[in-house]
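First, one chain by itself in structure tokens, the form predicted on its own.
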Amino acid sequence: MSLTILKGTIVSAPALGQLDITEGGYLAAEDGRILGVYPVLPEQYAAAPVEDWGDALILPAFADCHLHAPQYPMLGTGMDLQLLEWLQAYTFPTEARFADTDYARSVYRKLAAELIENGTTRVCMFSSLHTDATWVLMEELERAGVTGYVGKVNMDRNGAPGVLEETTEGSMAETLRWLEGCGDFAHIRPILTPRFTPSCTDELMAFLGRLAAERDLPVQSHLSENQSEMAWVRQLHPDCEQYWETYAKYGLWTDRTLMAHCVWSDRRERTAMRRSGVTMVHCADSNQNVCSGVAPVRRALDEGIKVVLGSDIAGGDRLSMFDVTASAIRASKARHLMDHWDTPFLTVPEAWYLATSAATAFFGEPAGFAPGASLHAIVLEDGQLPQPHPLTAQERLERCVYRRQPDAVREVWSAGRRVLSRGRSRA
């Protein structure tokens, strides 16, 4: 039996807009599973060692539910084009380099380390179309302590001829080969990943739908991100009134489906999401950088749709989910103005929930620091920041979304494992 007890200012988000705060509290876990949060340490744990972090914030770790690993090298570049042109000019040539597994390993090791350094322990991630590089990505995430899902991208049309492309037969064969090699990973699982409808023929989409059903696999893709993209989808699928139907008709539209963006999803499309249990992944930075628009997140939440956040690098230019949380709030304020003040913007506790606890159900876990959940936590120090007045725990959390001291993240726990430990910072 292994017992972990962390002491500090414990803040979690068990529900949208709700914060559970225990100042000077104890977070206890046994064999990597949370026992509870206590204002006073229970007598049965009195002899156990306690890691006392003073008044540092002890928070749930982040979940980044949409990012493109092979785009990590181009993070912060290529922001001068809209989506479809950006893919051809920047993205596809960058992803093509991952045919080289040595290059893939050097990049993915840095990506995995940066995720942990920023307190992101759960991901739903796109690889490239390269099977061997996808295994390398899964290895490096596992090595660093990241958990979650990784998908080999499928794209058998409308790629970059001679640069980044695969045949239908090759895509299907490589997907099966990739899945056969995924069994050795303890914390990284496969997720089927049709890049988006324009990249996949009907034959490939039907194959992936059958595979999802036969092997009980989750699915991730893109939906209604850009109006030019949507017009293209209508041309490719004239039998479908809306974009979502191009996934639904092949069995890729279920309660284990993640759809990124949904910027232009109208009420009918959102209703289809709610009825099928599809999760919307909001990627505020990307939507602005490649001029896609501002997603109707508040309306989606009010209508009962599951919403989580994604960095969407490298359309998004920030890997830190602290920054992604702040961007989601700013985007909601822009939408508030666009909707003539009719839709309330996201509060910090609401956006924090979307960045942390909202995704836990997709990973098979309860929200917040619930008993029985695996320990995913960060220790965050903010004592070096000046104070305008003595701040409450909620005010401290709200400020840390927008501003952090250097190396604020001192420890990270992922699936019960300590994966980062910097020790106490110097005052």
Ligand code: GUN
Second form
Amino acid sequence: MSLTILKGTIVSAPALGQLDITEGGYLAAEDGRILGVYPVLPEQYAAAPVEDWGDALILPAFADCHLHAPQYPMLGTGMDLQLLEWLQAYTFPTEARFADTDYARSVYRKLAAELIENGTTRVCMFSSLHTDATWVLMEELERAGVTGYVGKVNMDRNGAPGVLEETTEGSMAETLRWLEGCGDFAHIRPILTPRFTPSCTDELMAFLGRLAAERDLPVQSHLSENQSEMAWVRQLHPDCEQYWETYAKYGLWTDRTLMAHCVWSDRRERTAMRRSGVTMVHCADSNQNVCSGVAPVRRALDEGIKVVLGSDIAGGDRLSMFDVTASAIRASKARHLMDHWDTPFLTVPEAWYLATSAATAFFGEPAGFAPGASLHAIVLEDGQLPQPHPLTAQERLERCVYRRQPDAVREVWSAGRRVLSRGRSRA
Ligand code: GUN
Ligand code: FE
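Could you output the structure for the form predicted in complex with this ligand, given that the previous block was the form predicted on its own?
Starting with the chain above, the whole complex follows.
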């Protein structure tokens, strides 16, 4: 039995718009599972060592529910095109390099380290179509302490001929080979990843839908991100009234499905999401960078749709989920104006909930620091920032979304393991 007891200003968001704050509180975990958050240390733990973080913030770690690992090298470049042109000009050539597993190893090691340094311990991630590089990615995430889901991308049409492409048979065979090699990871699991409808033939989609059902696998893809993309999907599937039906038709639309973007999902498409329990992954930076639009997140939340956040690098340009949270708030303000002030923008506690606790259900875990949850936590310092007046814990959290001191994330626990240890900074 191993006890972890952390003392500090403990803040979590157990539900949309709700913050639980315990100043000078104790977060206790046993064998990596949370026992509880206490204002006073319970008698039975009196003899246990306490890690005292002073008044530093102790927060749940982040979940990044949509990002493309092989696009990490192009992060911050290529922002001058819209989605379909952007994929051909920049993204596919960048992903093609991951045929080289040595290159993959060096890039993925950096990416995994940067995720942990930014307090992201859970991911739902796209790899490239390369099976071997996908295992390398899974190994590097596991090594760094990142947990969650990784998908070998399936794309058997409309790729980049001679650069990034696979045949239908090849895609199916490689998916089976990839799944066979996924059994050895303790914290990283496979997720089926048809890139998006224009990238996958009907035969491949049908194969993946059967595989999802037979092996009880989750699914991730893209939906209604860009208007040219949607027009293309209508041409490819004249039998489907809406984009989502091209996934539903093949069993890829279930309560274990994540759909990134949903910028243009109207009420009918959103109703289909709610009925099937599909999760919407909002990627505000990407939507702005490749000029896709502004997703109707408040409407989706009001309608009872599950919403989480993604950095979507490298359409998105920021890996820190603090930054992604701020971007989601800014996008909701743009939407507020576009909707004639009808849809209230996201508050900081709401957006921070979407970046942390909202995602835990997809990983089969309770929200926030609930007893029984696996310990995913960060220690965050803000003592180097000047204060306009003594800030409350909520004000400090809110500021950290917009502004942090260098190396503000000091410690990170992921699935009960300490995976980053910088200790306290010198004041
Ligand atoms: N749709 C299909 N592939 C991609 C991708 O790599 N990024 C984004 N943002 N949208 C996509
Ligand atoms: Fe994406």
